[in-house]
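There is one chain below, alone, in structure tokens, taken in the form predicted on its own.
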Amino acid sequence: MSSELRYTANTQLEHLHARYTGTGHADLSKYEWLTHQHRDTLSTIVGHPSLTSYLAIADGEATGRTRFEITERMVQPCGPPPAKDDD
């Protein structure tokens, strides 16, 4: 029965993954990690035009160029990828 359950579980972490690419998995970096959370925040608020309209009027900007600066943030959000050690 726990092998049943046990395969069950592993299925339905894996149709996870496949479905929401943004829920990590065991080998998930801390710089990774927080590259999907910023991706997520900034791709929610171009995709809702009342957030994008109200961090243009809070920037003192246009709509076009707040949505045209955070889809260019999208890119490298937290920055360049530290350096990988190859112990």
Second form
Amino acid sequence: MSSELRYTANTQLEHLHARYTGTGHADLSKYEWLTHQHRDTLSTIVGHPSLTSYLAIADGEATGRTRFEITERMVQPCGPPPAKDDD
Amino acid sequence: MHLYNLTLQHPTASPQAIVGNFSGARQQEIIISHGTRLQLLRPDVQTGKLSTIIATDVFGSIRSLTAFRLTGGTKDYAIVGSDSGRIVILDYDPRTSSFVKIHQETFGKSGARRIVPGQYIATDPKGRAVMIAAVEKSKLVYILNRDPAANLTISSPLEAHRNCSILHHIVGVDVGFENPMFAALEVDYTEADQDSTGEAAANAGKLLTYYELDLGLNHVVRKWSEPTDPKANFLVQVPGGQLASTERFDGPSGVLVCTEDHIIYRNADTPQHRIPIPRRKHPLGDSGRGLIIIAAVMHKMKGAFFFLLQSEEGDLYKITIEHEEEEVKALKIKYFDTVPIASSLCILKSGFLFVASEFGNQQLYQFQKLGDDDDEKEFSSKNYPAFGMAQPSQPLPRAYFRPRPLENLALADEIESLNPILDAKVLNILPNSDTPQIFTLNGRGSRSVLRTLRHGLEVEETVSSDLPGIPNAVWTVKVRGDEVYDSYIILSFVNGTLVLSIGENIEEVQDTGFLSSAPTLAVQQIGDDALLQVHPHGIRHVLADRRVNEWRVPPGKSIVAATTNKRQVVVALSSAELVYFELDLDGQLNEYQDRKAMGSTVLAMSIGEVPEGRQRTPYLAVGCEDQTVRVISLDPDSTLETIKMLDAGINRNQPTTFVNIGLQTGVLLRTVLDPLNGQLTDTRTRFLGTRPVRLIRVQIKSQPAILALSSRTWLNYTHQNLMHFTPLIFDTLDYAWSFSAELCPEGLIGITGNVLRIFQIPKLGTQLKQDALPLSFTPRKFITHPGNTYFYVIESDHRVIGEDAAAKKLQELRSQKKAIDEAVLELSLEQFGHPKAPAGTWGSCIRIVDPIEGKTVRIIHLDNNEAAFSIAVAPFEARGNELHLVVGTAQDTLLAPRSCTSGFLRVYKFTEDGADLELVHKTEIDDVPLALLAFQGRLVAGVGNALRIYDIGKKKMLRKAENKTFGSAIVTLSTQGSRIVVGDMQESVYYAVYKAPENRLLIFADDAQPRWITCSTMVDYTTTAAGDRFGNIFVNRLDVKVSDQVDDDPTGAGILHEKGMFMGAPHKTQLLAHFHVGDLITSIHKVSMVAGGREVLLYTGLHGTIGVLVPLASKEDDHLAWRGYYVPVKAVVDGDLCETFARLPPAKQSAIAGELDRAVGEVLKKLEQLRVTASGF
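The form predicted together with its partner chain, contrasted with the form predicted on its own above:
Everything in the complex follows now, all chains and molecules, and the chain you saw is the first one.
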């Protein structure tokens, strides 16, 4: 692969990653992967009315409250990221 | 295995509702999204009743819905955001009574995904643009306009994306005719993702961002973005913009930001106003809990506007804004009323409030007043320093109100909703019923109910009065053809006729011209103003001036059957001859000179109504004793010529295009009469009951309908362009007729023995009659007892304080001499709900219900913060097979992650024939028992991820065997022989076996796919049908060879030492069928819905769906595959889609039928037959 091609392929990939949030890549850390999974799951719960209702009934909350708290949890569903090694 | 899916009851949940002038007429309509269905409702402004105009399946999941009107337009469109990756604009066409898709723009992948828009929709209040957004990042703006022909046009999308931002809400900002603006409530997580201390996430503030659509440059810019309260969750549009004519401002513009405990008025570059959300002061309530707004509606009146906001407890607040031009002077809030917690609120201009409640029935309220001059305390931002924004990070002092019964609103109508169904059973326990009933546990919290659903139409009786004798027939008749209401009721007895006049009272009249000394065979209002009576010896034609023209039967003969319409009379004589009369233009009844000899005694005859603008109906159907139905032409050229014969035993019939033939055997045949050649084709049969069928033509909503009387009464009518055939839930009728009077304009009159009954059918179009019994908490499960008809229901509610704990707490408060608002404790729980308690608090009870009487027999409240999760009736061999009720409970349960201080197995003895329970003992266990089942004289329990066998001991349940290798938590159990099928919360269905000699519980097969099981049932020894949390139903089967092999292994040593496959059990089950229903499946049963019918799989869904999966007898029935959501659909035909065939335009129908190589009639017949034979619906 010529360096030029590699260069364009990479930019394309980067572009695609920026475009499709949640897509994985080779260097994805476990934490990032898990966070993506959780965010996807939480958004699908919010997106399916019956799932939101189900959780709301189990929890004894209004569906509006359940939806709000699930959306809130999307900010950091798996806790803070692990500390970066300073290298 | 091939299955056919048929929905018996569509979902009734209402995740969203909108109001608008969708038909373009002056009247407002409501569109409700039922998740997978759209329903258009029209409220009757006079009566305050809602009627359904149409309901359409969308075969997708609707996530957002909004009404939209172009500038200067008079008609609203509905914009739908769904999981299709498309924006869809629907127009309701009143002509065809259907939703027409005007635009469908694709922007992304299908599915409810994180970054594919569809979750939120906001429109520009002036009708120029719409924003559709995803939960994260994506926002698209479409410009809507009209072309020269005044059609709605849509632009290409303009992007307003913002990476790494989670969206909570969007709303259109009212800026008048300046560039359209949208407000969004966002959180940016870029920093939170990088910061390992977690500080950034904790401080991730919410931003209120304005996106401006620059119409000149055709792009969207982020105009303004400011942090707002971090707990904000909801935005409400505030009116704004200037009127061109007066230059007066409609309002200050901007938005209301609803956040926990507060409401903030916000607009770019203007001071903020903040007010607290008043809350209830309940002695048992959790005072540390924040209160959020979950639904809101803004209403504009002439020169003014107000908001109704609803809190998560159901309280409505009225918000008003005091403003001078664009400057806000004060933001005010006061308590308005309390209604069920809504997913959407709609205010109609005619003074109604529609509450699309999130659970339970939907309600329509009428405004009595607007809460303007009551003594409810109002909180204004003027009374707080800096309009409440002196210290934005600090809460304002709490504001309180006292909830009270409705004052400003009055309930006008209610739409029954099954949402949510938490458990169901199909049983036939009601007396005098030949079809099973469906019992469902519905609702949530204090609005929960146990419902009995019976197939049939509800009947409302208005009059029931005893008669001197037993009549054999009844008719009603108008005196003149153009009258609205009936004038006479004619009752025929064995030896006479009684005429009653309908006025303020119903009383006997003499001088009507009717012969009273003989029984009557037929009565008809004929011509413009004449009446006709057919009796065994003649026909009396009573003219308007009471002159009577009588035609007498030749001596020695009598009339045995007669049929009439407005212009024609046919009578059959005892000599098996037909005599035909026709009204001429002068109003004279003329006999046709030839008599037709039938050769067999006539039992029944029928002619249809004269078609509009015609002289006669050309066909007569005659049923004879020799088991034939003959269609006879009444055309002048070929009068009384037999056209077609058909074998059948008879009773009476009706033809328009259909000829219905009732048989002595209780079977109804429906055939189609070909209008051109008079052939009878396309015969469909249906079993109605055990008595000979009698058919009567009646009017239902001024449409012809047929009452079929047998041991049950059936009504065949058309509603919303579809033919319905439904039994009436009413006593057996001997005869019936239409009845129309002022007090009962759309009624029916019937006789049962010697009782005359006048009744009406209030809810046409429904299939199920519902009776509800209120419960205290959210019901979880229920069970029947083999020896009695009681139901044992377990109810538990999270975040609700139990009876016992509540009493203790109140006593404590009283002993501490704390002031307690006693009035609040007196409030009806059904309207106001249980006070909210912290997480981990449970209210729970066991209830014994008598379903036949529809009442609660006994309630046993659970103490110690225990909540019931599972229930079983088990005979214990150790106690001589005496039946015990075992209830699985857990103390201080927390849901996520699931934990409890202790689980318990409570064992009860049945006393008083099952009407009461006596606690035998309580056994402590280590986790929440979610499933219990009687098993070989012992009990098998799913406790967390352990499957255990317990036997009863003196003081405790004794653990006998255990297997702890299940995936996450056991939720369902079913058994046959020594096989136990275990449904796991996340890991699908396991097949386990109990080997008694070695006392081993072993898993020998599982599913290759992970499934989040919610319910399961064994279809046969090797097959299991189960439903999962994502709305799928599937059928798994174990290889028969494996099944035999496991059964042949006496000790289970073989299974024990077999090598696992794919990190699981040694054998895998095979997927036989798979289908996505679109509603979360809560129960599944293998039942037969029709007496003698085949067994089907009946399932219920959380949102109120009830459906059946019908096994298709031959593979030839299997057509197309649809509905694969999470897994491609397999071996299930979507009956709902097939049934839409009946609604298609004829051209389309014949095209489809042509491709199937069938006639349209054949296709329709096939679909109907599938429905009828499987479900009886």
